[in-house]
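Let's start with one chain on its own, the form predicted alone, as structure tokens.
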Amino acid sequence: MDKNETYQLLAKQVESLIEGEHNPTGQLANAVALIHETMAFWWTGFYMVDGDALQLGVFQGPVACYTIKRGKGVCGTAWQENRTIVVPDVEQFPGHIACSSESRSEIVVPLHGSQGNVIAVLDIDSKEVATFDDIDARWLEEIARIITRHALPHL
């Protein structure tokens, strides 16, 4: 199966796993676990918007930073700019926040509330340089929409 086919199946699985459930923390946790295991990423998780910062949410992988300010690092920049950011080499990203020195590439996808505002970001890290591309961005954006629709519809 190629990457597009894997993501297509993953998107269907995420939706099937979380639709009809009413426990947002559980839905986010299971979605993260499924993405992490299916794609064999190194770190997969959510940071939730809380005032002027992102706060660590559910994740799979090694320990992580608790708080990220708006506009700081890849996550804070994706939030501030309201766009998906693909970073082939985190060492080349100005202001990268190194929660772990093992992270080499990263993708961050904003999740949007009912008003179009960013309510969270999906952050995924790899131990390899240049792991993520436009295919990852497109499908992770679709998965983010699915997750928002089923797990965070009231935000």
Contents of the next structure:
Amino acid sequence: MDKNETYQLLAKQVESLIEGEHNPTGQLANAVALIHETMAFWWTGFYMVDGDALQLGVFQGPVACYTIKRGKGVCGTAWQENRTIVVPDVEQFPGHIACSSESRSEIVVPLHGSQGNVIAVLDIDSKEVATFDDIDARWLEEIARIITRHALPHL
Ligand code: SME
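The structure above corresponds to the form predicted alone; please give the structure of the form predicted together with methionine sulfoxide (SME) next.
So here's everything in the complex, that chain up top.
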């Protein structure tokens, strides 16, 4: 399977795994586990918007920073600018927050509430440079919409 086909199947699997459940923490945790295992990423998780900062949510991978201010790091910048950010080389991203010294590339995808506001970000790290491209961005945005629809419909 090429990357598009892998993501297409993953998106369907995420939806069937979380639809019909009413346990947002469990749904987010299972979605993260499935994405992480399927794609063999280094770190996969959510940071949740809470006031003027992001707070660490459910994740798979090494331990991570608890709090990221709006506009800080890749996650806080994706939130502030309300857009997906692909970082081919974290050493070239000014202000990158190194939770793990082994991370080399990263993608951050915002999740949107009913008003179009950012309610969380999906953050994924890789141990290799240039892991993420437009295909990852497009499919992870689709998966983020599926997760929002089924796990966070009231935010
Ligand atoms: N690198 C992120 C911080 C979170 S960790 O990658 C899990 C950032 O710069 O926002």
